[in-house]
Amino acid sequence: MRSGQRRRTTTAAQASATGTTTRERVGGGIGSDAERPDGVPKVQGRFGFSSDAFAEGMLWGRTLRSPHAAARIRSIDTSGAEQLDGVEVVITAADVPGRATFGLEHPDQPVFASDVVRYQGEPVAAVAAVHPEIARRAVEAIAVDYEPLDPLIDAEAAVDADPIHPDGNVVRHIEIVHGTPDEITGSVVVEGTYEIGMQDQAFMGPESGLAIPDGDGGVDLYISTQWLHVDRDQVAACLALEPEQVRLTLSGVGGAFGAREDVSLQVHVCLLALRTGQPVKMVYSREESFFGHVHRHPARMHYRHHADHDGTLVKVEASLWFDGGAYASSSTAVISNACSFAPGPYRVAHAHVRGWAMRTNNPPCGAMRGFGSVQVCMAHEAQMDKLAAALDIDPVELRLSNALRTGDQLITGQRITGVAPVAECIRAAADAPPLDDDRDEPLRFPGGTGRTADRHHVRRGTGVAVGFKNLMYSEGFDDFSTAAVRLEVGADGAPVATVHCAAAEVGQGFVTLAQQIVRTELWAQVVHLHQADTAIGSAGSTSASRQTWMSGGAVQGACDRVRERLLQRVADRRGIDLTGARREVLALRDGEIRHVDDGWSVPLGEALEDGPVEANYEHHHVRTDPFDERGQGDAHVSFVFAAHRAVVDVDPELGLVRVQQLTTGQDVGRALNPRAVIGQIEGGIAQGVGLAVMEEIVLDEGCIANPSFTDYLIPTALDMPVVDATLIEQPEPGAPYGAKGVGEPPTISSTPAVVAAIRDATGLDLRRVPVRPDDIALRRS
């Protein structure tokens, strides 16, 4: 039964069970190991996360999708649904009162399928009930004549197929011209042809939101997203309503890696909420969750590689594949990341690269750590290691003499200005000490102890790899980060610092950042951190490795103005004048205001006294822009690299895999938490290792095979290798601390050195990631 709006039956503060991220006396400055404010209450589980919201009188909503790839719709009978006992209501395209499709760059997708479905999952009803299982029952009782067609599922093949959808099938092409390739031929040619798999984000948790109706025609929802400004902009437009009317509050994210960039739910559950009058509730299962989200695209990419006798490399032609599934998501940025990054971390001199993102009927791909650069390192990898064969030079040899410095130039035409620190990080990987294990440990041989692997038949192998990305956003797009910070008494006479930002903490570390600088710029020991929502300017996504730099910017940015209040504060208390060079006189230092000629201070608790001071600070980063029709530009605003060398154990008879080691340098900028850098050097290079034996989902004619994490294999900390990684401490210029972004370089060339490695082991010419055990034990029979 459908219901008319109604006041709203609770507040905000009852809603949500999640979010405060505040503890204190945890400290430690920039540079310092400092703990995590969230991370006692996550390891004893009274961390609240999204799925844990909670709202008197709530509703839960549920949606219907599609089981096809490819189908019209014929008709939608949603009457079955409605006659059911507790069922409040049931909405298709028809209810959406606003613009009928969203999208992250471009708004192609439907809120609701109505006269076609473009790939297997695409919501097509949405019902709210009192009970989660009355929702399930209702959503079954949809009845949907679909007139299934035969799915477009190849997206080399796309390029001149009937369109799916009304913008064609050709998301974005580029082609990047360097030098005068068309005159250049190498003294040695080595081509392949590449694919990888399409893998999934794996968090832990599976999409979920609570929305509650304001009474005045808005909505508050309460979500676990990567973006809250961009996902508040589109729940907005499709609900016809002003941005402000839709205020959105992070909660607790169990992981993000990219998948939660895209709107899933948010639509939907917002649309209910304000059908009913009351509040309702999402959460997808872990299956559901396969079908909601974006995933890596899958790619197919053509090398050739032209170099001279002594290993320089002259010439670099690609072409690159990238399936984007049915909808644009973020595939221009990924198609454009992958083509500008296509010949890896090397100077060469001339290139001429191609790459087309394309719409198929497979699920819908977007963000991912390590964006387009994952997939081509793969290939570019793969072809280093050829040219170093054919050349007969070592692997390692010829990665260093062709690796790219300051100064050198990219095959767009943008010189590298902050440090490319590309020979330390291969030599840091490469030189690492060797594994010093017990080869005859059954639990360490491939497969472990279940699968039987004969030590006899085990043969190890090694491999190096490199790979680079940009850091923040591309191609002029206008980035920027908003932060406010309060600095006050506190209750037990001591500073207390509150920061406002809408940084969404997705678990890299932001929350523990953020106390850091204000500890290192404020000297308050107490820092409170406001949930981030959108009462606030926006802080860009959690994405690109870009919230250290822009939303550490916004912070460092607020405290430098709240300081030179106060001081100005103390400076007329004490009738002293700071104009000109004089603002020197006064300093904030270990906790208080010291006149620096004259000797005396004032204790910053004292400073205060007359009220808080705050600030806000919208920070930027420098100007880039978009590419010219020869795929040039300065469209990147810095880089970061890192070099991994793999260890691998490999039993041929049965195809089993076992990755022992890893080894990593990285360029950091400056580490500002090491430990928390460690942290996303390993959780990186896990995400790597399952990329390269393990990780993907299986299509068959578009349809998702392994929806489970039964059937979807990530490593466990068992499969885990011994990780030893150098951090290449260079400071950045212009970066916040000399700080890059550390969290996408590991997945990047972890996946190309563990495969370089089953090759050294096997001898097999392996072109397809994750590499599986048939791909070994078949092809050597």
Second form
Amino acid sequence: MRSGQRRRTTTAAQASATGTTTRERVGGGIGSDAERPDGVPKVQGRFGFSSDAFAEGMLWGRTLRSPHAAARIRSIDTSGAEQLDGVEVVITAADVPGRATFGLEHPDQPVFASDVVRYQGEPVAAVAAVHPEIARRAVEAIAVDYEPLDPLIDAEAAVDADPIHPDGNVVRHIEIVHGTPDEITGSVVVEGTYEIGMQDQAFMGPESGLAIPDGDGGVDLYISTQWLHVDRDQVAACLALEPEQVRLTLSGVGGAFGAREDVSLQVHVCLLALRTGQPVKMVYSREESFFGHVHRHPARMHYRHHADHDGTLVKVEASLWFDGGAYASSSTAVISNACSFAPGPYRVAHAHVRGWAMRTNNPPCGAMRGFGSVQVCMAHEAQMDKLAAALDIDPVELRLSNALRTGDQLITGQRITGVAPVAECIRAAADAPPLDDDRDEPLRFPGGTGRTADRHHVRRGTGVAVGFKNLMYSEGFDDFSTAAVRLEVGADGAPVATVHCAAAEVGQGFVTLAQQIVRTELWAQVVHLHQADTAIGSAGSTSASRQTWMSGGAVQGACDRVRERLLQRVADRRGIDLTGARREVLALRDGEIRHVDDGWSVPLGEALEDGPVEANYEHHHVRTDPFDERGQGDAHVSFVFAAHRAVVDVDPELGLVRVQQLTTGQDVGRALNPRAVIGQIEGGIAQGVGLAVMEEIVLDEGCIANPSFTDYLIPTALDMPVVDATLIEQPEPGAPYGAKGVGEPPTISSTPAVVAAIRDATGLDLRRVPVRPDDIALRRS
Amino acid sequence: MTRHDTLREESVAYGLHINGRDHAVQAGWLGESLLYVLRERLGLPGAKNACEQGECGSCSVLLDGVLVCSCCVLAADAVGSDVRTVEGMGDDGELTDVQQAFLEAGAVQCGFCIPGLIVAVHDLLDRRPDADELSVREAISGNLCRCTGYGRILAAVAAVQRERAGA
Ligand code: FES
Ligand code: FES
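I would like to compare: after the form predicted on its own, may I see the structure of the form predicted in complex with the partner chain?
To see the whole picture, the full complex is given below, headed by that same chain.
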């Protein structure tokens, strides 16, 4: 295999200078390639995903959705569905007992549309029936009389258009003014307008869940989601229940990538279960999945960069138009990120950035891996290449000379206090070994064997791009996490630990990491994971690359307390004083509790004889601030960086592209499970490559033209390039184990690297992703 | 009494032979796919439902030794055939070499595509043990994975090939 990995690690001296404690290794602990605890059931097909959930006598739920992007509802007649044998209940907006709307940040989205529909696919009614086919026929038998309206489909035009929602069309407008942009002009100015199409998360496991009424007015929901507690709160509000009456348990999640942050079927399925008094299961088809979750915001971005002749960036101006579709979802945070990171990871003293997240009748958009940074990275990196060409400076050198470092200020006024190995990332990506390939193999040609390019026409190009984003939530939000750890003696006499944390495992490997942390901290080889549910406090969302830091920190904190209690227990038994400076006289090491001075030790199992030791811990990150009216403030917790180099082959006549190689340098803080990190990097790059050359939800007057895997293409094993990753390990101060989240950076700059490589191969000024064959062959962009 | 008269006239009882055992299907609606019947009627949810239109391979099973998308096969059409699902790979819960290699290579993330890939890779390596990397990529290009970017999956396949060639 040529796919590979190199690690570049700081020396121990550098590491300790940043204040990160290094701990001894324990088998399967931190830093090892520990195996996933859910791996065996997953390869055997025994792992329970949410779509596998089953209850005796369960009904099947199904949603009726609007075929129009904008319409008034004149009437809804459900009698046809109710008359079908096997239909147990039909529900509409009139049946929602509590708050009529839900929403991640603002409850602006109706559980069911009642008077107007604002996007194609908006839920209008739902049914529960004894068989999925009956449910399908029932939904078809509901008669809705619509009066279609002209859809509002352009985000920029939406500013002056009639409001499509009582809250108006501007979901959020942000302005960042940094330095004195009005007074500064660079000697070289480049500008451009860039566009990004709507990308879908396209996780494999469709939205699905099983709701079981508890017979007492409450409900248990088995669901795939990214954040159990925020789902619970929305379900409870809409069903007019107390939060304790809605209990959520995480059911196997088949990928997420942001699409499971928002509620999809949660309220519907619980309401169907409560109305029928029976368990109800809902599983979206792939087509329904395209309508049932938010997508990545399409964007139009106008940029102007100013630089001095020596290549110093002096000013960046940008106007960013993000299309949030019909409802708010997380648009306010997406546009905040886009504005914060608009110039890319470069020092720039002056900036004027204006961002708008708009409401339109397009499908709602919200979270997707990279969250706001993906869009602007495509634009700022195109601008950097333009600038390099205008200045006649090597694009890599231009980036290196402007690269952010620790201590530098962002355009939001915040200084980077953590590590910022931007230059190291760029060098690692740019200097990685070139592709050693066999160009004569037809399967490797652009288009593969189906539409094979003519070998003599194929041109190769190379491009480099850099990106960054924040870790955790920003602007004053306290997205804490909670964990409980119990340590006791197992049946065989060996110590056993149990971890309870509501962090959603969506495939990223938090379950592996939780075990690694406990093994390292408590020397318990056997670590049980309690199911993630709402019986414990919130863990926050599995998004913003935050669970390693936040829930990892919570598990570590709980372990620390367990250890302290255990040491205290031994001290009490032996009459040892552990106060003040004597606190460290006992230590847990190598599976025993040792007296550091006297040399005696007690095996862990013996120390646990008096019963289990348990502790809870709530982990909060440092406080952040909201932005002021100039978009200035210490709004972010930490930053993560990556660079990519892409090598592509293009047939300019046919417009076909094949991405041959992606090299990357990624700032990971510290790789807690290097193999899992590589998995995240390769998977993230796949999504970046997809956005560059094939993935787009095609909209026709607000309606989705390609809601299937037949027409919405994601990379296959044949489309994926060889990936060569270098992990830049410089521990992040304040982060548990010095580790940064690794999931998002691979999707941020991989897309612009591929586009730059296509520009390099073709000489075309490509301003839009995905790059379609016509854009190349017909020079349409 | 059947509660769903709506489908009664379109339903029938039949038997399927799966992983060496006979299973009875009572009053199955004729429109049900093999995937649905495995998952919802017979308690064999290993084959997965990512698209149910033949595009992703997550539902892959062997039908008389031929790799098929079980979402595109009518269950009633599989009467008399030998069906093998991911649950039938490996004896008595033992891991196969392919399953073991997937774990060791770090090929599993969310795992939704994995059962289909396990079946597909077994089929490929039984037919073409020495397939080169490009052929492996082509052979599994009908199995979509959204998490891994395929790198660790390809590493797992290569590891099995090395192991089998050495044995
Ligand atoms: S579920 Fe059968 S091919 Fe996708
Ligand atoms: S591991 Fe998630 S789809 Fe493949």
